[in-house]
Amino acid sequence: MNLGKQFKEGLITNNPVLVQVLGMCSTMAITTSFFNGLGMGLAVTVILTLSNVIISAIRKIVPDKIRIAMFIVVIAGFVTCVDLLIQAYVPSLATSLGVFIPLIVVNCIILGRAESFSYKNGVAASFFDGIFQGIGYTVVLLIMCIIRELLGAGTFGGGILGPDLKGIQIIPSQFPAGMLTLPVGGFLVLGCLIAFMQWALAKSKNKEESK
């Protein structure tokens, strides 16, 4: 188990959104405010980590033929717990994210890590994989939220800061490009981030090969 390598993979070289291109629906749909991105990122990180641990712990006693069904049952259990906790303690977040919290059950990031990592590795490695992949996912969400909220609405910290929790107005309301808060804005911002990540990885690879 190499924690440094796992952290680097989760954040950069194998980032679930920018490299593996997973979890696109929630990534583009909810990244219109910092509050949404932080809430979804933390929820996915918790569910991913706990699911990884349980799946890794019981992998040797579950027949291979029913492993996918087992993944769904484990993930659905944790999603239900997190969803109910959010509804009880952060109802505004539950209202804002809507159906995207229950849909974490079929989030490709969680199913993908269950199949490719936790079902094949020990509990400790799976625990850290869940945390690091979750951090990578959360960082991308927050970057997208900041870009779309700041340039699309001119505010920062919507749902957490500012008058009526609408965010702090940084750019006068007549200047922001409102298109960025629409679905097409999500596509544009995500496309630019993926392109930048691929460019950075290619540049790093070429530099290593030239040594």
Given for the second form:
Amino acid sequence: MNLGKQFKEGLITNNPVLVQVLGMCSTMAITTSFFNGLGMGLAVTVILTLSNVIISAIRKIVPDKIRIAMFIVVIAGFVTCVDLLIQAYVPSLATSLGVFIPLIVVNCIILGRAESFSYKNGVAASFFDGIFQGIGYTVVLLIMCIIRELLGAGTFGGGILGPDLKGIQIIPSQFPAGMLTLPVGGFLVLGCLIAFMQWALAKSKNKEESK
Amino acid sequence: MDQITNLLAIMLGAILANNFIFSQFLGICPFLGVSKKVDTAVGMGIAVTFVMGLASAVCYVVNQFVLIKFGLEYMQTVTFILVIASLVQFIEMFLQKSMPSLYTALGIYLPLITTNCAVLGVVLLNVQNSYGFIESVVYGITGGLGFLLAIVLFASIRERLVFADYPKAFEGFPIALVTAGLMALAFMGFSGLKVW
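Alongside the form predicted on its own that was just displayed, please also present the structure of the form predicted in complex with the partner chain.
To see the whole picture, the full complex is given below, headed by that same chain.
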């Protein structure tokens, strides 16, 4: 078990969104305000960590053939718990994320990590893998939110900061390109972020080879 | 008459104005994953349409006559995903026995549909919008047709992208996402669509 390596993988070299390209639906759909991104990121991190631990704990007694069904039941159970908790304690988040909270069940990141990591590794390693991958996902969501919010609406921290929780106005409201807060913006910003990641990874690889 | 106008509005909305891919962001994973060739895209689109229609019908029945009747609405997510998973499994077995040619054509795409968020999404949206049985089925099928339209158009563009000249960093997913973004921009034009 190598925590430093796992952390670096989750955050950069094997980032769930930018490198593995999983969980795109929620990444693009809900990143319109800082609050949404943070809430979604935390929810996924919690569910991913818990389901990783459980799946890794039961991996030896689950027959190979029905493992996917078992994964889905475990994940769906946790998603339901988190969904009900959010509805009870943060109803505003529940309304703005809407159908995307129950849809965490089919978020490929969680099923992907279950299949590729926690089904093969011990409980402790799976626990940290869940946390680190979750952080990697959250960071990407927050970056997307900040870019789309700043360039699309000219604000920062929508949902938490500023008057009426609409965020702090940084760019005067007549300038921003409102297009970025629409679905189009999600595709374009994520495309550019992945391109940047590929460029950066290729560059650091070249550097290592030339040494 | 009202019923028919309502259904037509749902259809047009699901196929064009509120397209599952371009305006609701549901089903992006298979949309990006299975769109390198037009043939496979068509297969995937048809399979998804079929499953979405069937899942809408079955989940409506389960929701109305089991979950609501016994006050178990909080179990919706778990129940729906199980219903969809078993439905996909059944379809797979049925096709294997009765229509082997279609089964081989759809190949690995069938099991993948279980984790397609468009299928679970349409079922949850049916509940959220409190659609009746016919409305649910129509929304499911037309939502699937919208997916089919989007993935076929996207795959045909992607086939041509191979010859395009773009920065190396954009290779693979980024250029696909930018293309999808531009298509979403075009589809946004349909949101002004008001027939009635």
